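Below you'll find only one chain, the form predicted alone, shown as structure tokens.
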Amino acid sequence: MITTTDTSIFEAMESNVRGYCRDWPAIFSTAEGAWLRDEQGREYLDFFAGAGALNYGHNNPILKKALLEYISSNGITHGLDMSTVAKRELLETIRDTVLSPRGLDYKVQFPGPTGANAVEAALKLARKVTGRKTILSFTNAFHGMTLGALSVTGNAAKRAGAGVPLEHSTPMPYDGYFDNTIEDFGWMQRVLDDSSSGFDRPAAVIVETVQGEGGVNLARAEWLRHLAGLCAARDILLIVDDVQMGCGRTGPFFSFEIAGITPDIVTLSKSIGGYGLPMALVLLKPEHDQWAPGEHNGTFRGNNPAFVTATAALREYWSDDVLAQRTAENGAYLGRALAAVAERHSGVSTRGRGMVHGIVFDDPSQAGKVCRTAFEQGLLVETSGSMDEVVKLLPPLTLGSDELDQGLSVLVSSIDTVCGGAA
């Protein structure tokens, strides 16, 4: 039983744009690991993890220790793009734990602190490098809520919020958009190579290897390799948006590692800061680093406390493959459990990779009902997809086996309740 919560101050003072609080009517006060607690002491198992910003859990003690030590030593907090000790240590750690072991040679750009900032920078850079304007994106894509990011986002409702025409982008079918009955790349290749198609060669293609907001849609490794080859053969830059699916969410550090490709540009945010502090990065091949000093900037691109927690997270979790293996094992376990419950109900299916999974409902209204029922039982999950027909799971990568089982138990119970027992 949920105790009545007084939300009047939020309703009176906060903009109508607020969203998650409407689905989860609680006033949260503390958090630790995979758990949140409201001010009345009720606990909630978090299978949302800050929309993927908390891969290492809430108030991770290793990251918290590094942060508190840095703050207590009067370390730089706001640094713009000045050189600082915290930034030096982060760059060295990215080189030594992430890039060099994977044979990757990227320059690191610090844009503003959000994923949308990183996407905006990537789009601008691609246009600057190629001298072309158009960006190819994909059906059901989501890249952020700023104008450039919205121009390559598929969702009509989100695009409508721009209030102005969203230009210089063209959508293409994502892997599986035609249910594998039509070759996805046929149209793209034809219009790119036909001088009479009326289609200008684009500056770049931007893609998510797993579309989280779009409904947990998975791109096959062979599809990604085909896309990378198509771009390379036509002098089109390939941008991988790893804002939500990077930092180990799908298993390896980068979600594109399964395909063995090397994008021209990679965007990172959300869990790259480790602790939930705002931070974003753009990784770019050195030959594409054609920015003039200050040509893309932002007041809060130098969030040094986030540099500190990012460094601690990379050293703790990415100096070996323990977390990646654990994510793969837990993801396989999660997938099997969800497949079993889907088999019991008609109109329910599941898909996922690593520790991002979706339960898809032919009746979209059931997804929202499952989320509400789960919340009443102390589990936080959200919907995604073009019609909010998918229950999306993004648990912290560090949660324990017992917590995974507990969350699955609540989720299965909620699905059974909403769908009315076995088919």
Contents of the next structure:
4 protein chains.
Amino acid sequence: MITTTDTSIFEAMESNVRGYCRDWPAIFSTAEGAWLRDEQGREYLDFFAGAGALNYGHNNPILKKALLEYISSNGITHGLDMSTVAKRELLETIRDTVLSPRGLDYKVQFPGPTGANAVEAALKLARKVTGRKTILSFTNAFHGMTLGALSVTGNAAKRAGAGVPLEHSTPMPYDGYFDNTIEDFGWMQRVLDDSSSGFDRPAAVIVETVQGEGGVNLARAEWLRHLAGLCAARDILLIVDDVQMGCGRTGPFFSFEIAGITPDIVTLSKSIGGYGLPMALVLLKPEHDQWAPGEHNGTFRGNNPAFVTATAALREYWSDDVLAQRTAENGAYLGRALAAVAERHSGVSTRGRGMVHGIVFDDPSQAGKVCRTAFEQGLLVETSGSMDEVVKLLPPLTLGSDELDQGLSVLVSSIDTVCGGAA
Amino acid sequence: MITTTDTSIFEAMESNVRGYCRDWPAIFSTAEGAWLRDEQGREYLDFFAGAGALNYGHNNPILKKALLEYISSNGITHGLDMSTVAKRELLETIRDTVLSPRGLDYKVQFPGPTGANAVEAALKLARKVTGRKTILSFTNAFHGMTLGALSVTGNAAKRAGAGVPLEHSTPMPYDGYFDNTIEDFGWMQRVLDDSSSGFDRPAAVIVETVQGEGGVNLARAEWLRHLAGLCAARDILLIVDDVQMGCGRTGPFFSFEIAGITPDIVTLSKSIGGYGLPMALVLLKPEHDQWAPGEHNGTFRGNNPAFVTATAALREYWSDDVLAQRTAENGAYLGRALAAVAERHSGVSTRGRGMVHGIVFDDPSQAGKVCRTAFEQGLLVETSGSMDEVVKLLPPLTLGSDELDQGLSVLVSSIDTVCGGAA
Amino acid sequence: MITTTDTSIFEAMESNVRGYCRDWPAIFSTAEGAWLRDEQGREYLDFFAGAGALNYGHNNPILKKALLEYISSNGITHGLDMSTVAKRELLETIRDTVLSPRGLDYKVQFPGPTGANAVEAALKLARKVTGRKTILSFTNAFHGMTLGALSVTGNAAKRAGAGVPLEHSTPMPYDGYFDNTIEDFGWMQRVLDDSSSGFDRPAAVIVETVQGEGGVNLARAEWLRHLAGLCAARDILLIVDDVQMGCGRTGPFFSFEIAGITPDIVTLSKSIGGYGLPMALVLLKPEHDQWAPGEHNGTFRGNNPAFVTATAALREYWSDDVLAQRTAENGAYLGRALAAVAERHSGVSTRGRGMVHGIVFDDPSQAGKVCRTAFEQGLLVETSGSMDEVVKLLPPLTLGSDELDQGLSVLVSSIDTVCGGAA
Amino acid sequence: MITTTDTSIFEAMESNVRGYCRDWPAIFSTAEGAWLRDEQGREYLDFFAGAGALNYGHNNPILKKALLEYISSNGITHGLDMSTVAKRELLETIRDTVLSPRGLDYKVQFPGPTGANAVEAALKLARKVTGRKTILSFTNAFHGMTLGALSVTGNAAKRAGAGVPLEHSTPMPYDGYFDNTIEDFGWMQRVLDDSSSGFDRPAAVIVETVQGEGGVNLARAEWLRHLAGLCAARDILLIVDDVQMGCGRTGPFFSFEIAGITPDIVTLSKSIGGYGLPMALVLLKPEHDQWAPGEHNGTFRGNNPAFVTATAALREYWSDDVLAQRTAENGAYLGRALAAVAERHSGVSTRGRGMVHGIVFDDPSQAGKVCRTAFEQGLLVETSGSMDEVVKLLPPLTLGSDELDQGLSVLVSSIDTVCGGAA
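Now that you have shown the form predicted alone, what about the form predicted in complex with another copy of the chain?
Below is the whole assembly, all chains and molecules, this chain first.
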């Protein structure tokens, strides 16, 4: 058993760009379900879940079994975009558990294995299909770090990292951006319909139904419906970036199901592979499948081990609505518990949907303090929002009630510690 | 045993963007070393090796063992950029087997797990460090499909896919671009030193030492040295994109070692993970490590299973120079064999370095025919070059002499078939 | 006396881009005051005044005398940016009649002799001074046709003419854009202060106090003050484009005087030369005068005959407040008369300030019909607005009361004709 | 008679951007032919001629007479783009003296009254006609200071003034850029025909036949022909920017006549108005006249006094070939004289065509010294070139032999003074 944490090699060899390791100064070795363990054997309850990439928990045993069998039997590991047995099984499973039950007719694209790559592909396709250039994004959006994805991302520090101007995109106000003091689509609708507004006609709108990185901002179902209608009436493609909120994070498989809309293009990544392995998908309406062969390619489009765990996860968790139901129930429970603690403190509020929740602090510094205090008590949570003012909760969807309570208990005590007991 | 190939589900469900599966109409199931096997049990000798991502062969047993042990023992799978045991071991191994023996002092960045993401990070960093915007790239370059990487890529069809103008980059002539009729750096040096040339001062030059996608174009060691000197004298960063040519493809671990240069930034991906799992690295001189924490992030930066196979691969293959030696010998052998066949046909020539070789056809259509003929005989090879006029060979570095001969034999007969026996 | 209008040579030789000549199919020969005369001797009362370039009327005799004397005496005609006697007299006159009486301390730049060039210079300077790139413009703005000026112009058809994406600018809602249903600066202030809004921090805001081309939209004094305060508090430069509304069009010399604000940069053109000769000025606060010598140059910066008429005009019309007073009175009179006619028709409204007025038609086609009807009766007026729904009135400031009444009379009868007598 | 030069008001009130007035510290009052006179009565022989805007000399009496008559008779001064008698006469004269005799069939566009505006219009049109974006320009090119024109200009200091990246253009090597050591079109032709060069297919090429600002660089007739052929074969428009070299500067009316080519688009300004009044033209092949009415507009397109002097100049100087002949003879004489002085000094060379000549100094500082020395002796000349290493001579085409000799004499003595007598 190692007794001290020696991070010197990381400091010596890893670039300054490293981030989470600074907030969580431990050297992690193993993980299972909602728990991580470090080298000294200390255990951490994970309410961050790989930023939403581990909806089914760490090293989920059902997926692990499928993965080990696949690797052991020399199943294709790296398959470019060749046809493989594993890909066929995944496609069939997507059709049978995801698309058909929801009456959706999408073609499936395997872009590079990251959410940013899926977004890049979606933007390219929307531009090709429409022959236009501008993409409308939303305030506080987050879509990735590559140049195309970054151009529709809101965060100023991330944007500055580009080193070049970010073009061909315009932010619009997200639902509730004005604390509901201004009509939601007043600006967007007006400028789209005014030929002298100075805005060029957009190819597409890209939207998250809940902005995770942006501070757990929720778009209401009616807002999403209005947005979809507004796009449809103007021949503008609607892209839902479901990288973080898809795969059941908010309850249903797709986060946009609550609105009854059918986006033109959907991006999926993070939990789609099930096991935390890099994988991404773009779903697109058949009429938009105007790609030329190889027009968007990449070496790791065929990460077949991830196809195997993706298939296993879809079969296990999406053949019925048990998980969706559980997420709804746990989410409601979590929401009530957070509301209660928020009520006890002034300057604290909370919001969420399914198993994504935010605790918002009027004093942004308190959010960071709560995370640090929680870490000392073995709970992993992170901040988000433009001023890091929100503690964001993304527990595995599969965690047990006792684990949920345990995490909640640490959170409540951390908030009490930071905000001064009960108000 | 399945007896017919039914690709209907791929045609029905997968986007038109799929590519390789069209050239190789089989449904692959397992793989080992240099061999793929399809559902009907047919075997294919792989001289493409995942476009260079499988330098150590498919499902390499040494790496497989480490991978299975890691997964079985619940090692961290998805680690964001947290410190983990697997990452520490990788960093130590990079230091001990790659950097120290070569006297290199680089910091290591874990970007998103693709070559394109590594390139995006490299470009961002070069722009941040220098405060300038323009990147000089080269004719026929290939660096990836995301917007930043695409802007330094040459292929017109890929570029058109962007749907927006690709900016802040300028191509320069690659080594041999004028068939050696024009002095190599005449244009580049002239415009860099002429304040009225109309070129803005660049942040960096990005170069491949061998352009794989561009048609197996080779940069000579002296050309690379001249380029490095030209950059150094003008405070322009030199980025070597070693995504395809690194990890021993040309012989030494880094392809630029033949020139004795030390790039400011190096990108690695494809074979760095060893097992074909998505992973990428950016190596950067410590003085350029001006990243702010989290300034370039991404969900799959911490694909720890790939760290484990990367570590195992470096320990197995780069603790000594056996593989490098073998690559040099096999490469020389392959080169001689190809030269012999080229000599027998007019309109056919060949070029290569280490285990990347190109067979160039004056009549571009012949290259595609050779690939199709070879496929029918169970050999996987692909074309590259601006007119798909080059058959590109990227066999696993670890293949046996008999396998090399077997592949060569199919190639020779395919060329003879297509080009009409011996000339 | 020519008796028919033969425009065949214009059709044969002049590019399709020609515009006004299509609306006013006459061949004009001479002009004086508010009147144009065509070849057949027909006279036209000019309520367009060179789109605001002829505030003092055509061939104003006072200016004409100065101009003839200057040319006759071989005064410098083309002076680049050399120091000349004529330029000195202009600078002194600007100082004594324009700047000093208003307590303004501006440096004077002579850019190329067009409003667009003045705008280009202003944008360059704002970017240089702040080191930022983005310019905030407003919906329905018009600033010119060169690439930089066009990027801050709203009209979609004009923008499309660029043939390239127009970048580094973002439109914001102009005063009253939402019919006063939404708080004016809600959006702009919110995104400027939200570091995750997706908007990059702007170098400057460029604004017209009345949008002439955009449809005679008026910014209220308090809105302009709020805008100026908002910029000042955030270190954003405020550029007032007074090309059309300056030189007394709205009453005071500068149109922004009603708000009591001092812009960082002011652009002037159109009537600044007095006689309709090409000339433009940029006024800039001394602390922003960070130009390097020759950094923005141009062949016709020193159109000295225009300096002479500019000087004469300033001395004649701006040594006292007689003209400003008269403009206020005539404007009020004109406004009342138009309000009366608007009241008599449903779907017609009117707005204006000083001697710029718009008659707005709910049915845009009526505006064009009114202009055509008026032309037939010898009155020149034009439409503006995003749907050409506004008849825009810009009579010379110097026209007589009888001329004003005569024009009004034609207008009223034209409106009655088009809109069906009295409602 | 004023006896001292007091430039204090210029220093106090005029922006730092002022340039020529710094080199020529005098306050000019009158001018005639090749002579300027300052307030103290000192006379200066003008070998700069308004940077080429005064090919017919200052206040040319023939043009002056027409101008005074026009103004006196209340001819339309400001005519927007209305049809006027003065414009008709100009169009007829262009047809009869310029186009018909040369067998040219061009439509005439009146853009804003500056060369930069003509260039902006030409670039817009080329992009519209071809549907492409990129413009190829040349090293050391100068086309103007507005954003579009600046993007095809070479000078780094001017470009930096933009404050934003200059896009959608790529420089190519101008004739002789490599001192004739490299085949002229090797690079350009290669990248245009290589679909993986990384260059996007251009809309147009814009070229000066002699680069005045760039250092009096001459393109040979055969180079221009090759360029025209290269464009024609690839459906790329050829734009000749004849703003400075047109109107007879090099001998024939259009500078490209020596090559026997017919550009798709020609820009004219500077001397086209004849008298130094702001005016510009775009000539375009009828098949390219795809402008929509008003798609490119501007307030001062109809500077009718300039139309009058333009007409008078064309009639006087271009009804026969006397002036062209005289320019050829004077140019040859000037060239011989300069060659003789260059021969006497090491590090001095000379080049030119017609009445534009450059004296090139290996030590750039000598060029500035020669200009200052010449100024002290009453001769106005200026430097050009990327390092201001060239003394550029642009005397009025109409100057007398004695004036030519007088200027030459000052030049020779200035060179001798600076370069140390005879070598």
